[in-house]
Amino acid sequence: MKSREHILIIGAGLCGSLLALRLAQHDYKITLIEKRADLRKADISAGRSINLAFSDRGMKGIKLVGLEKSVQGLCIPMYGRMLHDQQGEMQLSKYSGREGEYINSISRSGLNALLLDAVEKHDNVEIHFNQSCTDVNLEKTSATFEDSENQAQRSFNADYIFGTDGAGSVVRKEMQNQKNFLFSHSQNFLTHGYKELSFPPSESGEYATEKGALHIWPRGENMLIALPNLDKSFTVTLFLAYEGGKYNFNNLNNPEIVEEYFKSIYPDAYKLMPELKTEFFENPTAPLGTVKCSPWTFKNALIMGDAAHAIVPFYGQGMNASFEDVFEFDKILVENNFDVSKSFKVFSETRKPDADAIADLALDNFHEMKSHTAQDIFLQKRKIELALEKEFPKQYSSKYSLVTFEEQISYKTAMDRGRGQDKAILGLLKNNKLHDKQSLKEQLELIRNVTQQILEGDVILEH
């Protein structure tokens, strides 16, 4: 096979990362360029990246490259949402009714040092830390960096460029300022924050609560969510409003207010946060967005993963989307033989809708997770989905399963078809047509029934 051409890859986080494996097991020179220290030498991340959901998506992405048993040493498995309510009452409402379903609470720092690791093993790679990008120059497919130690400059060109370089991606930026492109672009914040904090192990050296699932308190507008390290400590994190309300992140601004707020509406987690006021004030809250654009491709340039569709974490899918774009870009450049150009535009055309449906679901999972999951119906409508995936595990899916787990299906179909059984299932408890005097092949036959006609716009139920 001859030499293919040199690709300039902007950002060596995980999609950056993966992306750079990838291309290099197909032959191609790389240049993975990353402005932050190498994380596997300087210790880059606390208090700044909220911890790693992995499911299905972003495994076919880490098969795609060989690395799944590396991998699953750095998982451990949560089976479910482990629910807190205000009096310490714990209730787990599983992920899946079907045997072997379930997500798994990942390291960042640890599945991009072992991409890393195995990107340096190709002799057609180079990576270079420290540097930040100045200049991305379109037309000519090149890019300026400033050395963050010695503020040298430096300039590399190639035959391609990938931006993978998050949500603030530069080369988005230049896509943007391009006066004869017509480039979409939209940037939406929460009104919502987030802090990372944590639960240390327990005094005998145990985790301080249940390992196997994700825990939440969902607090109406507001909510706290944990997840478990292999180190059996846990990493917390605080979405709270900056303003309204009794409290917010702009009034929680002394130790003594801090301490009131986790203590009456978190009681049971403040138990488990001794270091609760050092950390609060020592790691930085940070905002919530969504970005949206298009295309995706301008010149010689693709952006992808966060770069082309950064998303809300409440899906747990932000990195998962962000590995099955490598998993998805892949088959559409071996299915073009090796044009990359083609398969740029290719890409940019048949991932966007899916990148835009993740991002809704992703905000609808934010309204789910810090209110709904605690009342009644959204508990019954569980129960009713948990008991026919289990006892019909191959006739159904919840939206949950559908995204999470049915990798095989699109983000968008899996929106469509599971926002279209939510509706069924929550107007049929809601009119009383769905009870325990029913048979589950009865009740399975009435949603699908009703979803079916929603689907087609012919609703009948009001939700």
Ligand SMILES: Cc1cc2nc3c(=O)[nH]c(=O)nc-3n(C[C@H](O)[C@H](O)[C@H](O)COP(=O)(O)OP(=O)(O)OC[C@H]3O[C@@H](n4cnc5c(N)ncnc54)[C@H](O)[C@@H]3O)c2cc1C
Contents of the next structure:
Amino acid sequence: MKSREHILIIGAGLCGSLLALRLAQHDYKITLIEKRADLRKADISAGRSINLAFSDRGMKGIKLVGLEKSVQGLCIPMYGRMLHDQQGEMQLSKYSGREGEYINSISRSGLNALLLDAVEKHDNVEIHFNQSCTDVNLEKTSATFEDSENQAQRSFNADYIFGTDGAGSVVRKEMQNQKNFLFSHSQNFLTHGYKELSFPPSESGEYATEKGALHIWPRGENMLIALPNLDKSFTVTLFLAYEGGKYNFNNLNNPEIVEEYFKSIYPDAYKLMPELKTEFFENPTAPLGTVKCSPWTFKNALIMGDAAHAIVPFYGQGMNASFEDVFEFDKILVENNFDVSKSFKVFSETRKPDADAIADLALDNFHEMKSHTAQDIFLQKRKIELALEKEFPKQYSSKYSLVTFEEQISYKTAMDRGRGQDKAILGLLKNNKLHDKQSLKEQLELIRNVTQQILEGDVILEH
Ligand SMILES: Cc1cc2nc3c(=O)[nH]c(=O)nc-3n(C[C@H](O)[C@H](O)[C@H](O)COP(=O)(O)OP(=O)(O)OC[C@H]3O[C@@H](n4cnc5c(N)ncnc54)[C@H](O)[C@@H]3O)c2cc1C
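Let me have the form predicted together with the ligand next, following on from the form predicted on its own.
Now the full complex is given, and it begins with the chain already shown.
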């Protein structure tokens, strides 16, 4: 039987806002509290990724709350990776050989604002901004907040607490502080950080480069990427090591060396960045890391989204995974007759392998994007996979497609099958066993057989 218990959601970012909306639709009483100002009224984008790759798993969560039409209005389709070499040549590598499979560039603040507008329409929701959670009492299901304007302290009690307060979650830290609670936790930083820059629209007011692609400048250890925005600018992100190599974040410390770096390593991108030197020194450099922990629930609290599983951004799946969390939690809640306590436990147990899988896949993709995308063998593999997806749309999906477009299978299944296929194709290419004289059907059979052997081999090893 559906209840109307009181739920406190800490953090009104992407995950917290979608969750609040779904639980409000189920008639729970919701208090949603956010540390920062209301992003619909203040410009608070600095330091956060301005746009994001949004794809089918994220759309599942959006469809659940009935907002797909409004969200589509914010999307710019990206059909593939546009690879830029050091001579300025471009080559499009499509995301899928099937028609109609693409990802989207979406504005973080636009999407968050749309969700908050939808949340606010519900009478059973209260939203508070500028309230930073400073303490959580997990025994009493209460939390204390400090007002960022006048430092006043305020406490809230509820029947349940959700921590959707992002990678640095206060709720997760409180779980870590519990005695007699076997809470496993790891946080691993990359040696690379990121900095956001931009391409403004061209002089004629158009996009400065091809709009329908995610642009990548792979340079071995480091890379630049760019995603389009609705205002015809691009948000450009530099992923660079903090130290080591000729250029790094620590030694790019004056305008001359920044100019030298971009002119020599990213010459075509450099020409599109008139504000490079200003932006480079005004915009923050931020670290990238992976958080894994378990269980995600203690007493009447649950962590979700980045609070439970922050990942590096190289699969473009962090937000998508957080939205899929809401979808999965909702399914479990309904299946368990709206028993929130039971749903916390089931969700924590069943969702964890998928969160681990996408965390690992995102790290794999870091290496693939910055260097493999430019290597011959990976280009050959991509060519074969696109041809197979086109010719046999129902029988073959690359690892990328399994993760990004096959939202009906879990991240764990996508990872296992996708890794097996990758291993099979790369091994066959290295040993000259895949070649032009074979028909595509023969290639498909060969890849499937070897993949199957690899997967069965893994099964034997696991037992
Ligand atoms: C550079 C970069 C690029 C990315 N690109 C992509 C992409 O292309 N596609 C994709 O799917 N994902 C991407 N991600 C990941 C994505 O940003 C996150 O997975 C997503 O934002 C997670 O949503 P969340 O609501 O769990 O956390 P957050 O978005 O971090 O939201 C947490 C909210 O909690 C609030 N909060 C924090 N602490 C407190 C507190 N103490 N009290 C109250 N409120 C608090 C914060 O202010 C924030 O509003 C990227 C991430 C980065 C860093």
